[in-house]
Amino acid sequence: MTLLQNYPLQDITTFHARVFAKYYTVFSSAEFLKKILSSPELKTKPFIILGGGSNVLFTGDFNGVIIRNAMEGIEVLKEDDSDVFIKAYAGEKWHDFVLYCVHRNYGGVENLSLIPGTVGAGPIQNIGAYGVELKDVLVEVEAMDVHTLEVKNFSNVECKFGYRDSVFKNQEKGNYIIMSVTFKLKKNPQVNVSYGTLSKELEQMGITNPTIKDVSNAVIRIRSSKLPDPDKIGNAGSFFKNPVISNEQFETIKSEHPNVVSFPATEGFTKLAAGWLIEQAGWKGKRIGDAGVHEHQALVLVNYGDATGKEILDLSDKIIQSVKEKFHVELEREVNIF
């Protein structure tokens, strides 16, 4: 195994903060991953698995090993007249996988177009957008136990999916490395345009009977208009989760703020739009040095050039505190902090 030393992470993480990893290596197969995990060097050093680097913020240099997952490929496992089962490897770019499916009219992931990162990161976060979550189409996750080097298949139920949550973020955090994900998609898809913003965008496009390609294009248009391109402005997409609160607390907030933006959640609870809360607290477009809140989407924190990870984290602390003071709601970060 070759370990590169003092490796810059600026170009392989989407915040583009100037930090270094003490060691860095890459794997593109299960066999090579086993060699890395069984190497003597790794037993004495902390390590992090990195995919597209789109959901992480390093607040300083990492005194361990960054292991980059480069397992790529997409294959059809089986299909019938109505369904197709597709296996995508963890290092595959998520949006490339979505386009692969849309091009073949395999429905189910089109609402998740243009989400940054890799396929392997999807189940960890249970990524979701515009009325769809990964759990809706996921069959199983293939992952390697970092301790025993055995491969385990996690069913949808075993993944214990929640809102931007899974078993890989909780009980099994750090214990498994995802190698591939299997999806069940529809060959005669029914589109999901229940999300208000999406249906309005399709209407503006003059589309009344949308295909999954139309839905994908609409999502791409929306995201492109609201979210900054990480290649131009450092960011990790949505920095905070939309908070879920009790209906009683929601009614209290609504009585004071009638225009509060909300969505249905599980019985007895309501989901608030974190971006709206942040904007109402006065943070939209605000900048402290090179760390800032994006001018078009308050949910996105950005690095305008030379912001450090610590400065971005400090900005998020200030936002959390001001939202809590104004609404008595505590925001939770979606991005992983190291």
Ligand code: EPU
Given for the second form:
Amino acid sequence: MTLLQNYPLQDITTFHARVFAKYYTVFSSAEFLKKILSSPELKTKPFIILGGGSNVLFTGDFNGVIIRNAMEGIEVLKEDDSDVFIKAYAGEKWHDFVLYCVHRNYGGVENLSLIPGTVGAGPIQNIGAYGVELKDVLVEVEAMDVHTLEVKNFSNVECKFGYRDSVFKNQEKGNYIIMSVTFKLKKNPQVNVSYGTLSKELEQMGITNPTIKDVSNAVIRIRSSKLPDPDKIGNAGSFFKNPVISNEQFETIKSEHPNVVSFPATEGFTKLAAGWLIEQAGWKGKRIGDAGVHEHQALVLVNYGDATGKEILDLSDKIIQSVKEKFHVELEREVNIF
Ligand code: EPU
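Can you give me the structure for the form predicted together with this ligand, which would complement the form predicted alone we have just seen?
Okay, now the whole complex, with that chain kicking things off.
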């Protein structure tokens, strides 16, 4: 195994903050991953697995090993008249996988078009957008136990998915490396256009009976207009989760702020649009040095050039504090901070 030293993370993380890892290595097969995990160097050093680097913020240099997952490939495992089971390896770019499915008219992931990152990162936070979550189409996750090097298959239920949440962020945090994900997709797809912004966009495009390709195109149009392109302005998508509060607390907020934007959640609870809360607290489009709040979507923090991870984290602390003062709601970060 070759460990590169003092490796820059600026180009392999979408926040593009200037930080270095003491060591760096990459694997593209299960055999190679086993070799890395059983090497003496790994026994004594902390390590982090990186996919597309699109949901992480490093607040300083990392004094350990960055291991990049580059296992690639997409395979059809089985199919019948209505369904197709597809296995995608963890290092595949998520959006390339979506396009693979859309081009073949395999339905289920089109609403998740243009989400940055890799297939392997998807299950960790149960990626979701425009009315669909990964858990709706995921069959199983194949992962390697970092301690025993055994391979385990997690069924959809065993993944314990929640809103931006899974077993890989909780009980099994740091214990497994995801190698592949298997999906069940529809060969005669029914589109899901229940999300308001999506149905409005299709209407504006003059489409009344959308195909999954139309849905994918509409999602790409919405995301491109609202969310900054990480290749141009550093960011990691939504920096915070939309907070879920009790219906009782929601009624109190609504009585003071009748325009509050909310979504249904599990019984007894309401999900608030964090972007709205942050905008109302006066942060939308604000900038402190090179760290800023995006002008079109307040949920997204951006690096205009030379912001350090620490400056972005400090900005997020200020936002959490002022939303708490104004609404008595505690925002939780969605991005992984190291
Ligand atoms: N809003 C504002 N101001 C803002 C942003 C939003 O008032 O600056 C209000 C608007 O009323 C808007 C509503 O909030 O209609 C919802 O905004 P949007 O449709 O952009 O969705 P979101 O709740 O802000 C979530 C996900 C996004 C996902 C979209 C679409 C989270 C943390 N974020 O954002 O996911 O693309 O829904 O489904 O759940 C990501 O996770 O990185 C991500 C971008």
